[in-house]
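The form predicted on its own is given below as one chain in structure tokens.
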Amino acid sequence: MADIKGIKTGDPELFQRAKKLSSKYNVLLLEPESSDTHINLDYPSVLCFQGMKLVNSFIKGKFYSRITKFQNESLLKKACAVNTAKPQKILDTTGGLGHDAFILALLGQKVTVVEKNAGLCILLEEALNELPDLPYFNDAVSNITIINSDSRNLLDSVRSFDVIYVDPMFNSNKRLKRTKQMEFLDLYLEDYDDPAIDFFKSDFKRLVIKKELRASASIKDSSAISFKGSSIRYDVYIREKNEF
């Protein structure tokens, strides 16, 4: 899996900011005329690899549209059981760009987003950095807790989470149509593996599966439940009752 060699910035305003990430990522601060794969800290900020460029934002494009429907994801909430009385804590295992992750934070739900590559990481948090100084967007953040780890290196903690999500549609063998975001990731993220047979194995309390809609299942159980979209579906397994 690639990784970023470093972090630079050409704003001085904005050094401080890229020393604070170096430090907090163990990634090198770099020079601004680097050309190795790295993040540019900028307005937005860049994820720079093999010549292209990634940019997370959550306040334009097409995530930003589906930002402004949260309450309209149905599935997500079924899938999750997204309970806006007593919010869930959610592990999100592959948390990529964090789309997923915030958009059960706008829902009110805790998720703790785990991710081991750094340069995703820093994305992540620039999104959330630049986001508007609105009290929703604030307490979106504040539900949200980013870990630059491999998952994995939780699997002795999942009682202390309600739920357990797993996306593992990067490097999908179906060619459904691609986001360039998504083909991108694709490429940066060639040898990315799936944890989603680890944490079945685990003692979860209810495990959440993404997939492609006609994508096989990675668990072969058949108590799971599936919640169908037009694209893609949820499957869910239970261990311990919850309601949907």
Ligand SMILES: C[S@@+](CC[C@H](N)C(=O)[O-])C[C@H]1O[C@@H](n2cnc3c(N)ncnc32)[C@H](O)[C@@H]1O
Given for the second form:
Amino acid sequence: MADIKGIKTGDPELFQRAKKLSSKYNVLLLEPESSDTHINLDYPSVLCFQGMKLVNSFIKGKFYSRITKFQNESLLKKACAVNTAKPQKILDTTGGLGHDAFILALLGQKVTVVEKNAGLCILLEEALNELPDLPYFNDAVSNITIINSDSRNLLDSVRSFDVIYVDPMFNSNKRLKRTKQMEFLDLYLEDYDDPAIDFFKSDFKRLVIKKELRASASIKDSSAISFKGSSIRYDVYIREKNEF
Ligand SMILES: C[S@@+](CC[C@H](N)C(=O)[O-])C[C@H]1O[C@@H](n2cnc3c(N)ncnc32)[C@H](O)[C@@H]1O
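For comparison with the form predicted on its own, provide the form predicted in complex with the named molecule.
Following is the full complex, with the preceding chain placed first.
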């Protein structure tokens, strides 16, 4: 899988942050003139890959409008059995840009986001970092933990989560309309990975798999309950009911 070579910034005030992120994610601190695939720390930070740019902003654009209506996410809420009184511990095994994870965090759930691409982890950190200092955003940020790893490394820990969430969607159907962010990620990530089957074989309590509405199921199992929207659906597998 492609990934960033390093991180750089042209802003002296962001240098310490760039240094911290380069050491946390084990990527190089690049010179400003480097043209390798990298994150440029800025306002906003940008992932630069083969002349293309990816920004992950939570305060403007399409995802911002989703954030403003986060309470309307009834499908996601049902699929993950969102509970405000007793927050669910959710393992997001395919973190990506962290959009679904952030909605779940805004809904008060505790989300561990696992993403194997260091560039995407840093973009997510940056998206969270640029959020306005408001109580509901601060609460959501405190509900999120980011781990840069193949999520299969957590297969032995599934019992400590109420919900295992898998969204392997980017490459599943090339004919469907995709956003510019999805097109970027298709090219940048190169290969397609779907850890759903590995988690299905694990000792999970509740497994939620996001799919395009008409895509075939990642797992053929008649016990699945599907929550269907206009373009996506969630296939949910339950091994143990929660107490609520
Ligand atoms: C469709 S995106 C997820 C989008 C995400 N749900 C969101 O709302 O932004 C899939 C992501 O999963 C990541 N991924 C795929 N397999 C993975 C694995 N085994 N471990 C960690 N990350 C994985 C890919 O690198 C990609 O960024």
